[in-house]
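Single chain ahead, written as structure tokens, the form predicted alone.
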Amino acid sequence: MTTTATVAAKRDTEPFSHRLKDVGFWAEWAALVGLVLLVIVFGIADPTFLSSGNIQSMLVAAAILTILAVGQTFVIATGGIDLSVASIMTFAAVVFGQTFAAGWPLAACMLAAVVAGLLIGAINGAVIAKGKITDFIVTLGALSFASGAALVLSDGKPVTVINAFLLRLSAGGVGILGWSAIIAAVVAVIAHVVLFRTRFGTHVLATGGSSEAATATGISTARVKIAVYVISGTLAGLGAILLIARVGAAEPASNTSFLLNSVAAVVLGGVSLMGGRATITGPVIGALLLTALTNGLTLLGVSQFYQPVAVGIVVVLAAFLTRFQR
């Protein structure tokens, strides 16, 4: 009988030229190949695309999406999905804005935003794991709840947030790497270590692979599911801080594009929507690809109405390629 390890070993010893002819090889590297092609095409079409200023702008723009995609990856790795991530970020931003307007210290406002995201994530996870309700329904309800709570709490009015530290966070950095991009990179590195170098990460992948088998081996799948939604909510709270630093205000209106793009980045990154198979590098590259696509189309003067169409086509193609992943 041929084992998975034997197949993997045989594949690794194949000549590289043979692997290039394998659709599965390209499926695994689709996000990176797509990003390289976009950089080449847009770089030729508009030299401004590869300017240091534009690269820095893209990295900062991709930071929030990267953080949300990392959180979404943990959830999807267990076979779930978090439809409330963008609304949680909006709610956390409003909590930040209201506490800031009330005169709280900046550190306390930031902590309040993160805790707000953590709490909603914990509620999502508890209802899904303990209530045995499907993640789609629970997070869809949380999406509506968080959006409504943000409007009620803010009375539908944005709060201007002007602070020297936040201005430095949004505009400063090291070279072409803005502080937001650096924070996103740190989050991605920590997530990679947690997912692939800790017992918890092993439990996450095992739960997504087969919840019944994981339970049979002594893994508390309920705790794992609660934990991944807590991670997603907490990172949404962190994303809210970066969003406020970028726009200079706490907006109560939810931006659904963050939800769609966070899932899209995960799909582009090759994470299995069925759970059990995940990567952190893939979704990060997926977030960069989506940001580069939007940025390039904007530079070329393509109407914003067509940009979601382009993103949708890319995501569907990526989902099609996942059928050939090995």
Second form
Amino acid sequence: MTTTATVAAKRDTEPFSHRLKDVGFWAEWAALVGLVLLVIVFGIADPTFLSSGNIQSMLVAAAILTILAVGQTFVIATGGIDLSVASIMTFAAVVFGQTFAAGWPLAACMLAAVVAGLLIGAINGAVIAKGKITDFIVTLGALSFASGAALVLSDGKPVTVINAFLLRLSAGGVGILGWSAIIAAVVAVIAHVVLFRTRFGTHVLATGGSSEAATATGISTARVKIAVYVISGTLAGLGAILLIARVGAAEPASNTSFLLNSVAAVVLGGVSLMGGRATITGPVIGALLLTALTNGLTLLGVSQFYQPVAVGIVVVLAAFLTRFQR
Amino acid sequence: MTTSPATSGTAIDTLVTVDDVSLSFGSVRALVDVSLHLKRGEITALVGDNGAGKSTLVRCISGIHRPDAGTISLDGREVHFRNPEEAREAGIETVHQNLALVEDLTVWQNLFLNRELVHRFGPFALLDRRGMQRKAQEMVAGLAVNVPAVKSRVRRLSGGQRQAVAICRAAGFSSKLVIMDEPTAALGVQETARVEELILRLRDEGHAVLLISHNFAQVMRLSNHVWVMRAGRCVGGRRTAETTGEEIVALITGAKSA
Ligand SMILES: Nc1ncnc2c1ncn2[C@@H]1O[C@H](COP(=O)(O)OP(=O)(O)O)[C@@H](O)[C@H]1O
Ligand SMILES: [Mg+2]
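Could you drop in the structure for the form predicted in complex with the partner chain? We only have the form predicted alone so far.
Starting with the chain above, the whole complex follows.
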């Protein structure tokens, strides 16, 4: 009995210890390993880091980034990149603020924000797919356009948004999970199903893997391209609603850190920037990691100025690890 | 069976007719008034030097390019494919020169790419992954080439295994015509032999095959009919049984005119 048990155990541990020496294994799980390390280090350094209050606020803080990162994942899976996500979110927030100030009902304001994001995403996609211009350039233009349009539309002034529903959205929740964290989780689950359980998801990965091969089987890569930018823009619109709920105002100020962090979360999540290989779990863990990193540094009293420095280092390290991916 | 002599041989056996097709890329006249036809149940070979226009002609037939002039008919009816999807729907499957498999997807995903099986739930449709994996296993099981598990990524396959998967995909989905653009160009001797077996089996199963090849021995071995292209033109056609490798070479180089 005991001998067979040890033999079985040996058989299980042997390949595992081999895998631990394999860089590819670490590359695949970089984000998770990084997250666990951070939690241990910060948890020891400052016990409040693991208090339920802090975990709750971290999850809420991670919600917007998670939603943007999910949109970014779809774009990057096709081999593109959406540099305009954060600006679209700002623009959508301003649209929300202006419609709210004009006395529209809340539901209509929220819809307007989401539609605004969707439209800019659709323009991005159409110009990239039909105009055959590089993703990088088009979304860089959209970045500038959307942040400028946000300033024009709002005349540069923030609009205070006080509303009972939004207040509950930002403060309420179920147990440790705030509503925005729940929304982000639902978005992630739906995205996972879409990417891995639908024809569209397969076509997204095929477009990124080899657009020539996808075209030859009759897949319209132009339609796929447009669709992923629509997804990214729409999710940026949803992010705008959560942002307004959290801040209590619609501000035209740009949210540039969200752009870098959304790409960073995707890279940390092990998604190939070349397209064709992606997961949703990876970028979600990446978003959690980045949030834990900034939160922990703040708790430890490290100057805010160091946070982008830390994020930059972590991202480049993660990108380096992906070189060893199998 | 009594058929009038006028229609027998052409109208009935002919699956595809290419009539005066021309296509230019800017100033490059890739195809100039190309006319040829190919028959049901036969392997038709298309030969010619590099740059003669073979791949371009294939891309016209499979819906990637649209001819500037001329017509293509399938089953006696003119077709105007606007994209590869329409050609595939009409029963034309192509194994492209550059393979056209997505390396990051698995074997089964490639076999069913854009032909995915789904479970419907009202307006939603979720992939029938199990069903596709099972059918893919069946499709692959009949191959002479040993393909690893259908769940493995194509990236991990050898050249011959990839070609087998690509041919397997083209042979499925009840295709009438399977076009193969230099299917053995990148393969070793043994892999080439296996792929040739596959090609012969396709014909025996009733598919028409259009085979592009640089390998004369292979063309003489496999094909029933040979068309020769030179500098964008179709310069002649022969029944394989009635010609020799030397004559074909002479046609390709222009030493002999049709
Ligand atoms: N997409 C394209 N754009 C421009 N020129 C092309 C394109 N495709 C093929 N050509 C040109 O058309 C000619 C025929 O090419 P191709 O059909 O690939 O020849 P083959 O397959 O017989 O070697 C060549 O001169 C090639 O450079
Ligand atoms: Mg060619």
